[in-house]
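Single chain ahead, written as structure tokens, the form predicted alone.
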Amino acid sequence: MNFGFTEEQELLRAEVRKFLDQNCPLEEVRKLCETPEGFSRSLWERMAELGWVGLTISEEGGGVGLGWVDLVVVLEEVGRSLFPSPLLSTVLAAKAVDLNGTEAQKSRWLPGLADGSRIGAVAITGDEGRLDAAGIALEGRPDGDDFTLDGEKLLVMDAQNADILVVAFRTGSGEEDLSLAVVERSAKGLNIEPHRTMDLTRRMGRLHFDGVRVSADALLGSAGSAWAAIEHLQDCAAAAVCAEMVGAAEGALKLTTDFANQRVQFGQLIGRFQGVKHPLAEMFIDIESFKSLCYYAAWLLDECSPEAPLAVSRAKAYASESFARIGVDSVQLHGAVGYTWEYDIQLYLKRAKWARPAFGDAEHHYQRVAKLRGF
């Protein structure tokens, strides 16, 4: 059996990597760090003409209808670059949208999503990230056929330039009693506030709810049953986050091997030291085998398998675990220079520190994997 990628998806990552090493080298998402929006508007509109955007929109949404692997192609070079954009946020929400919305609110909000012209955003985790039924606190009251949200959602990815927010909130007193809905951002009584992060390139939110309301038919399936489609998006998220590690986990690589062999120390490279060596070769191993794992919780993830939670949370396990590793032992690896803003690789440490609680940290996965295999 062929493990591969296809030729196709090889065309596609050489298009995507030579996209960005032309348009967004590091010194420009430097630049586009330091904007309001942190990404680039044109960059976005370029992206969704060629495809990226609606990769895995089904055609009748106006997306291109590839998978999860396909996905993980984009992903793996866009974290390589550490491109500031809301592809993964779009990507998610687009994808509640096409797994649970009616006939008519796929046509309504997936070809805006599909073609660049609308950002999406999920806001589905719990307070403080938590990933369980019962962390998710955000109330939805009752008003006829439609809900009133007040409270908020915290560590909303993208969410100061969603104009559109996929949202998880309670609708009764059991633990999985809970409701998606799509709220948009021109919802009266919606404040949104930007919450700055330690990765400058991946922009977090606020969402606080003030008496919003949400008619009947903006619920993404039956109200108080939607726990199954919000483990399903987390799992979905906690993958494409993998993705992007694996490609910010061989970019920090990259870096540090290219330090070493410029580095000269004691009247020798330093890259032929043993103690440079030796930490260069684990982290070799370890994105290796967590980008073994991600690959097939991705094509799990296409085949609708019962085994596809289990294997994305093996992956996510691995990646927070390893990718946090390689961003600390990189800067060391760099001497103290490495911590500071003019050398590059302190940009992947902090994009590690993002990424290891994102959907759920590696404690959280080895704990499911527990469960998922009845211990």
Second form
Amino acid sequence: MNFGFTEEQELLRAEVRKFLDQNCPLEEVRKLCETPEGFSRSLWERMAELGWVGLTISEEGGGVGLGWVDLVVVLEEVGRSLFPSPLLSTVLAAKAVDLNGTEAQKSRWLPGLADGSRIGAVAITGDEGRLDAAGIALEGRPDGDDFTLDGEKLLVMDAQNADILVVAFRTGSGEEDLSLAVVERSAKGLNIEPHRTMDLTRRMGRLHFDGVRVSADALLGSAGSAWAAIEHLQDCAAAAVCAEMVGAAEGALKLTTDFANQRVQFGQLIGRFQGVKHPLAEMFIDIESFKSLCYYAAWLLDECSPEAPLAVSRAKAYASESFARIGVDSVQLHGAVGYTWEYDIQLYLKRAKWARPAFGDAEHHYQRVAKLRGF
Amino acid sequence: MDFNFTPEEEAFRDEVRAFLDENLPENGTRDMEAVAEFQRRIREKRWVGFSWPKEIGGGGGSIMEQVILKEEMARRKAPALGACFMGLAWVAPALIEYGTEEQKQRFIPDILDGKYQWCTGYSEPGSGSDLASLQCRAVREGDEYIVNGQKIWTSIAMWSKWMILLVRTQTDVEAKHDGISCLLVEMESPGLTVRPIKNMAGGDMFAEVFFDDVRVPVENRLGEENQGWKVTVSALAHERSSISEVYGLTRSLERIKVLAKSCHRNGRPASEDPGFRSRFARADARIEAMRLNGMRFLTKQLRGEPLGSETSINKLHRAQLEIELGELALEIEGGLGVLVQGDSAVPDDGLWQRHALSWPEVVIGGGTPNIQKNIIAERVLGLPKD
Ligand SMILES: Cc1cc2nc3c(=O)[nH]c(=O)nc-3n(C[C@H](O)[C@H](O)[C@H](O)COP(=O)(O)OP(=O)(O)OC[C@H]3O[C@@H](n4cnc5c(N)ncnc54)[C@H](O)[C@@H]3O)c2cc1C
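Form predicted alone done; form predicted together with its partner chain now:
Starting with the chain above, the whole complex follows.
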């Protein structure tokens, strides 16, 4: 029994943290937010060279072949730094291909994703971020062995920068009518419109499909039987977002604790007031707890355990609920400077607003936990 | 990360399981004689005081073996590992670390055998959370200490033969933690009076204890004079996995699940109410987090890394969960929640009403939530002391 990371994983964490601290402190993050692309191509390329982009991609696909537990280590640090990049999206798109693609499809798409030359994105939820099968509305009309897509997808992470999009669509009204396919950016009839997001470190977009043709060889798995794969991808995504939330929440706690240890009012450090120190202690308790849930969920995903969905939902529910509160409380504990554009704490509040509903909010996941636990 | 056990550990688990198959009392903890017999047999297996060195009668069990033993015992709802709760929990560990050879010989075997009970005389009317401010006084006279003062909230004082007592032996001290000594006192000593206190559930489990010129032989001092604080708070090398607590909470949650199917809200089973479902899941996620936090602490312990105040995390979770589960169950019962055991319409034989009146044992007894938060804020996050 061992619920900790290996030496290699700790080393990986230290390297990622050093890289981000040196190359992308929060001033740099703010600058990237102002750019049209919203991230740094050069840092992205270096991360790919270091093997972090292809970390979870199979070795045959040109990646390192590690698991979600290893990814958690990287994403925690990425979250802590609020580092803007299409890492999460690319990893998920690759996962979809890796798990569901044929050999031909893997060799067609994975190497480019692994070496960072092509960016991936996933459009696997319904509008308003709905996660159930019925929520997936994009329609695909069979046309011989091919399909023609008409409709749209909202809230697609990193859509605007993506070269390869993994898209869920339906050909009928049931759960057994869902399919998953790769659509390339260059596809005719595909139009990508950026969303305006509160969290500027997180780019999202709206996909318009106007008769976009999906050929049979772009289908991941067989037509109409993709729901299990989609649900699994959503779980992988939720666990990955949780890992970022762990890091980001720790970042917010650190900023706020440092502030409480330096701001003086009534002749003493405000960190001495229990109205300040107790909320900080509560943040710590919650972060450590959803951290445990997140690690365990990642491990179960790697083990392909049937318990993974329950573990993911427990983690994402707890994380969504408490990170949202941490965002608000940490701004409040800063007083007025916390409300300024200049102070960094607001960046974490905005991240919490993004992360809360991403791949299921607390209420969604608590309801799923109740169901899976037979309540 | 790996949640599997080694073949040796699995073999030990099989041994525990086989033992429980054979020896577990049939009627749970109801049949007192059967429980006593069971405890005699686990004592023979050296599973009482399992973590202590073999030389003093312990079992010399490794941390992982302790976890496995606790887990299997909890899984099967076995009676406690040993009958002398406080003796096992902190008197004997303090004796092992600070006791004289003679004290060890005299007390530890009896604690292992559960011959009699120990009680804990720490809290005073004026000293609860601020324990180090205690005033109960002991003055040395030759080979004896003369003790005067009062203790309060002393659990099971009326049924105990011995008490581990904190007294002030020096008053002109700079830090209030100095000048405190730890004495082992016979409850039958002349001048010692016990007065039970009734709690809100109507039971009397704790008491006031008065000391009026009570004479305690110096040989019954545990540790050095004026070093009593260190003796009692010394980090006990306990396994910190919270396993028994997690099993207890999980069992409560399972019972709530059954309760929610039998109670109704607007003519539908309460288990269909989305609000209740959400609260059930919220508690479930926290119990699982406790279990996993415990495993992370355990991993640190196994790697020989220092384990600090972060274990307060699970204490706080447990405190909140004990309250929340009681509240949730009573709300699920709706109007029937006002009834108590003995009424023909009360659900679950009044279990949740008893629960709703007993949580202070856990929430207040072992250091209040505010104090746990202070510990985390000050010792983990490095915020100033208040
Ligand atoms: C069922 C039960 C069994 C017990 N058994 C024993 C026993 O066997 N032996 C024994 O010695 N004691 C025992 N106790 C006593 C227990 O240890 C004390 O009750 C506990 O330490 C709290 O002290 P207090 O009750 O005096 O509350 P107080 O310390 O007076 O606290 C009152 C309130 O003030 C808050 N408070 C106090 N200080 C602070 C602070 N610095 N910051 C913020 N809030 C603060 C507390 O959180 C609490 O809400 C038992 C208690 C219970 C309920």
